[in-house]
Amino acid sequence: MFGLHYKLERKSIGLALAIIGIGSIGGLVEIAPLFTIDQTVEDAPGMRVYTPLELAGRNIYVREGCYACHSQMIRTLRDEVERYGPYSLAVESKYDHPMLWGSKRTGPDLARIGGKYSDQWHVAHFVNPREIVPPSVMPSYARLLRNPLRTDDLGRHLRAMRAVGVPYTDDMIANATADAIGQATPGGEAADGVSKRYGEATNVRVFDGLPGELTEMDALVAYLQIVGRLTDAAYKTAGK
């Protein structure tokens, strides 16, 4: 039964080239289709890049480990389909560093969240979990309603984002800190260089309802509220 085995661990340098060998497929299988990628992801010429709000809001998010239970990526399968929305893109995590994709489903699926539920409903639910889900097994975060957001450090943020591909430009790293402050504070100065800098649809509202006041909650529904929505190409594919 062990004749085979026994032989291969005789021949060490056959075994090591063999494992080589069986290795080297797993290797091409995920490296062939690189460079292919300019054929195999979709093009979105208007999809805009996260605000300084939003890059927190997602920190945040991956912070307090949201990507353990939830995943954000809709498979082609009809019944994912069906509850979540248009199957994710490649291109919808064209700005994500590190990507949430994720398997992992203990809640919901969050690729198509943004805009389905009102700010009250992320605060709410935050807040107490399971005053809206009575069997979800969330923890609460209503620490985050007394957290303040630190705002100095959102230009590095945005630079290192850049290093990577991201098309940050100087003037958006340069006013970071106004902008998140800005998308928080609706009918300021800052909220109109908001808009003129990442569009006339962004999101521009107290996110929290604490007027007066930037939090990590802020900046967590901010980001929830634009997942799946930086480009409409899911929904465009989904139309055909």
The other form holds:
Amino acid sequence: MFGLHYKLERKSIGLALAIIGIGSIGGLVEIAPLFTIDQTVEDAPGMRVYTPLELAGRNIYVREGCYACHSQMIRTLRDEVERYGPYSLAVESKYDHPMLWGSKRTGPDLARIGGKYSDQWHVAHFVNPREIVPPSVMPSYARLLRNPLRTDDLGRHLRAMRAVGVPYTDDMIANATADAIGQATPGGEAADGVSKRYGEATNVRVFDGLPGELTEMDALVAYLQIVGRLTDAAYKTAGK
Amino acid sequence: MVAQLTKSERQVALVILLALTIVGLIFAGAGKDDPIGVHGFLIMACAIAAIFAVISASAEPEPSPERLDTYYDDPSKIGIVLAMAWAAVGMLVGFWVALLLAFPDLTFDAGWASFGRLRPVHTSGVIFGFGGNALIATSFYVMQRTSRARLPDQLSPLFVLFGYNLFCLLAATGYLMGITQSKEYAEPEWYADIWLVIVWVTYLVLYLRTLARRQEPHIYVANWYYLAFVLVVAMLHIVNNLAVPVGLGSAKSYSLFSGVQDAMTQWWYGHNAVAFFLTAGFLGMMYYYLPKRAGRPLFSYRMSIISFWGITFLYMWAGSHHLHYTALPQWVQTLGMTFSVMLLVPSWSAAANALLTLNGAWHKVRDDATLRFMMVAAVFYGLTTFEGSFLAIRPVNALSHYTDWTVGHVHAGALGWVAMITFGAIYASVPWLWKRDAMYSARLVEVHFWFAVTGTIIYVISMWNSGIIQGLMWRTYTPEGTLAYSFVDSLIEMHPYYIARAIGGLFFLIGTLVGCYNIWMTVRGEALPAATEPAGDIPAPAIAARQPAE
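Would you mind giving the form predicted together with the partner chain, to go alongside the form predicted on its own above?
What follows is the entire complex, opening with the chain shown before.
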């Protein structure tokens, strides 16, 4: 073996090819089957996609680096299930490009945050976390309430998401901007469009407490309220 | 610097910079209401500044053919200065974000100032800014000496170095504006990623060209590691960053993979960024500088073969230990755990090889802080790889994952191993590169050493404590069978350790600033007269050419 190496280390291209060959095996064995083995991701008929407003909120979550302190992955451990809720299934992040499973819990896990608190709680907490949770070390995000949400390019965002495999329809892409506004403007014609395209169960309301203004806070709260609720597959598994 | 380029190289440089200016202009125009527009202007500004630098030196004569009789060290010198600058910035931001976790009200009311945006500035600043520049600088130095051949041209090393720093600059400024893919240690967006691929391929070609010119039949072990670092990082970077951009005028892209496949790809990348950026590259550094500084031959050739191929093969399986008990299929988790435990063999054989090389030179370790930096680095490398294998065991990971224990583990590696071996290599290289007798002050190297060791120990111990406390509190039950502590209870317990961690970081930062001062004073000092320069530090053909004259 060492004699063979004695020859190999005299050939730079041979050495380079050997490194690529030996180094590729692990990834090929572990990653490639995840795309081909059917049981890897559970079936969840009826799972819906993110609305344009929720997607915009998700992008704010990414932009602000929330994932650095909050995971979205409840492990199959008793204390985690009792603390946060049913453990996370692979299918729940099927439309998450990229996934936001996280690696650190400086703050609590958020995989089941959707519907846990009211919109008002979230807004107040974002404006001043320590007013709601005194020992919190989270920064204030009051500025999200001041920032108007950019909606004119959401159609292009949906199209890019479709390119990577999320089933957005032409109708959804064409109405992305209107739907983003509609989801935070209840009662109007635009709001009906959101329910028609994304389902009757979609949250349509003023998320940030400021009617008539579409802010980044609307989007982020709309996103948090849907985290873990695109499908109820995890609750069905837990009930079995 | 520009004077070192031949006329034709200056012309090529101008063409490249002009193309870069146009790319910047396109981004600035297409992204006028998107953060990518700011980056367009930044790219343009950098390119135009460089164009001025090239043009203003155009009157300078071409470098003489005699340059070919010496090694080309300008890129290594610039790389070391840039590495120390990034170290100062990256560690300062690290200290600041550590303070923010202890005193969150220090956050300014501006987007860029929050923890979530500053944290990647710290991680990328130290890993890619400090570590990457140190790797590029030392690899140029080492590949020339161990091949006894000069770099094949003057332009491509500078392109690699400055191109890489443009990538780092786009990354760091991007995070402040909220441009991120959210993939840890792979946060920069699509256009910066494409740029890095161009730079990296140039780096690989440069490496292979230099090896092709070598005057030694064998490729020295340091080069195996540097080569693995360049090759595998390219592989990881390309696969993990596959994404579809929203448009030319938008910084945002959507990852090609989602959910579980995305998580596995990300941690295959993430763990092997540790393996091939933070381990292989720095082992290359260690295998050259430690024996050189100790004046001892490498302890075992066979051990270095075992550890090299062990690391190259086994590490690539280990990424899934970041996803224990998650929605990742169990069989992948088990593979990741198994290979992580096996990794201890090549890791410890590399650490042992380094420490056994010091046999016969331990008195130098006692007297010479530069060599001691390298020795302590090898010890921390051994400790951290043991801890890593341990934390990868599933039940242990149940406790440690998501807690500060991971942060402590990472810093034992990053401060104790990566930074220490780098400081050792830099303190060894600076006098050699600038032709000085020694560093400006040996005592300041000693001061830096003790600040660095103290800071690392304070940091790691405080994070071990906080991490284990966190993990235990989260899983503690009352006798009635309910969870004993709320999440906030555990957060309150973290406060003293977060302060202690910031103090540890401050110690480390002070050491680094002392190092910056010492290097600066060394560079400003007197050069040795040419006659007393170490003989033989020139390419082999030049030695052959000089022979008859003697």
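Take the two forms, find the largest set of C-alpha atoms that superpose within 1.5 Å, and that set is the rigid core. Because the structure is predicted, anything quoted here is derived from the model rather than measured. Residue numbers count along the first chain shown, from 1.
Chemist: Rigid core fitted, is the C-alpha displacement of Leu210 between the two forms 2 Å or more?
Modeler: After core superposition, the displacement of the Leu210 C-alpha between the two forms stays below 2 Å, so no.
Chemist: Take the rigid core as the frame of reference and indicate whether the C-alpha of Leu28 shifts by 2 Å or more between the two forms.
Modeler: Yes.
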